[in-house]
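First, one chain by itself in structure tokens, the form predicted alone.
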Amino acid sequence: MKLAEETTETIKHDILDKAFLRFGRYGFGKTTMAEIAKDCDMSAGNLYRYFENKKEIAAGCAQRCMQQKLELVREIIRDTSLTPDKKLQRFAMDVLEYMHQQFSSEPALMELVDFVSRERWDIVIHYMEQEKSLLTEILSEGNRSGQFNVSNVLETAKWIQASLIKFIAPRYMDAFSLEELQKEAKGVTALLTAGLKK
């Protein structure tokens, strides 16, 4: 029972890496569910034995990627070299290293936010919650290695996020250059971090 499990989760997992990939190149609308089956040498009945449609299929693309984007930060947040922050700046920056590779050089993916933006806002919230409970992280720790002075770390997390969404966020990756947003994120955590410490 466990290998047939398995065996479904990297079907799945093959099946989401290859709609990303349809979906960056031609877009969320004009993607049918025939031609992801067809990219994962599948028939299209078969397909719906692992998602019901492709708005199932669009919403686990969403769901992956955040994950990943949180995983880069809870990797950031382990980093016993790096003091909070430095935490804080890798946290700006490397997620937005990787969200301009994912968004810059396939503006047909913005389809695919506008979607989950418009039918599966849940799926944003959860992702959110789950980055400010890790900003948190990174403030307690600051706080109880005496950089940071921080009275209210979960109001100030949301605040942080709310100043980080141009480097988080897949918007504005296609309409600015890396070097550019790379430039703000510094500036802009570097006035954070004189805010936070004592």
Given for the second form:
Number of protein chains: 2
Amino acid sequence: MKLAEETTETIKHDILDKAFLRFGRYGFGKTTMAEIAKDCDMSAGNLYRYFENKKEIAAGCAQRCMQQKLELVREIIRDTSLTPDKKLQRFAMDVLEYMHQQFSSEPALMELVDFVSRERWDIVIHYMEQEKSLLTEILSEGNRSGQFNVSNVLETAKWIQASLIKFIAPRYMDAFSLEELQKEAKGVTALLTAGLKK
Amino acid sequence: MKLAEETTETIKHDILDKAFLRFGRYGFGKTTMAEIAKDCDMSAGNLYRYFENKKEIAAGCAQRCMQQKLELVREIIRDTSLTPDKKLQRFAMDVLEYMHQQFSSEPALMELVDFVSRERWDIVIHYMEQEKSLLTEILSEGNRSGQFNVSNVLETAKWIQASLIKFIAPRYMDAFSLEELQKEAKGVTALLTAGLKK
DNA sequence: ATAATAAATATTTAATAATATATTCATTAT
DNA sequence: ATAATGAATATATTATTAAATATTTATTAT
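Form predicted alone done, so how does the form predicted in complex with the DNA look?
Now the complete complex, all chains and molecules, led by this one.
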């Protein structure tokens, strides 16, 4: 990567950082390009050298947020001290805690969710595909170690993803308490892993 | 029940019928009290003898819709030809089909969902409690017949409910196709019942 | 040549007025 | 006495305008 490219990426990164903070605190609508620009010590016009428009900045924030969720999962997969069934449980618990944390500390973030749901569902689909792929890794590991007996790893991953949606998706984060959701997540994963075992 | 009371109930019932049709086709916002009244062959003012206001009519519609979902489940429970695990699967499949049917034929209905989510979450909680209670019945039956081995029936019912939320709640009905959701529902219930068995 | 700015323009949002609708109530019919 | 109406009033929607903000572009600096 050339120096110019690198600084461009760094600046983009900084813009998303600053924008995400504002979107979280004041919401998408109440955040102005001028404000984001000032946070980044540049003019509003200059933002357009890095992002096509305000919605693309919001999309970038959402994508990064989802990438962070995925990174959380990759860390769990890497952790060799965890058995596959523990990895599945940690998947639900860690993602849930991350999501609930985000939405309880920054309720205005729900505006970003609404935007993505309405206008950038493609981002959600892409995230879900990647997440599903990570789930297949956990299942395959379980198959190899003999702990699981899953014939169709890809399909099963989709089912697990569907059954954990309450703890992964933003929709119910503000409707239920973290404690309540955590108890449920633990129960659901226990039930699921029981069904996966030999 | 006295005759007067009975006709009052009949009229209320008719109002909800007519209102629900309009909410479904034109949405809550675009439906006027005058229109509902005309559908019922009465004046707008007279509606207030039966419902406190427009929101109460909407709440009544939502409640009735949820009661119908519950009735669906009660039918499944009554069906003696089904084993408990089949009942669980039918629970997911029948409710999913009912919901998807509703929201694909009447997309404006989502407005009613938004209203209930925002202002009458208590109705949702009440529905979920009843639904959970019906799930415990299925689990208990499974325990009695020896097909299931569930130690805490009430907690487990909550977990099953949480894991099937994608197929029961309205939120994702317009984001995924019925076929896709049906495949997933089948997979999830299969996974869950495997975990419940002795 | 690249990066940034700041002024110009297009678009969106906010404020207001105008209209439509929800709700109440005095009156009439059953 | 109960049920229903339709006019009166309060509330909420919609249309219109004014103001703010997003986006583009001509210009300047590096």
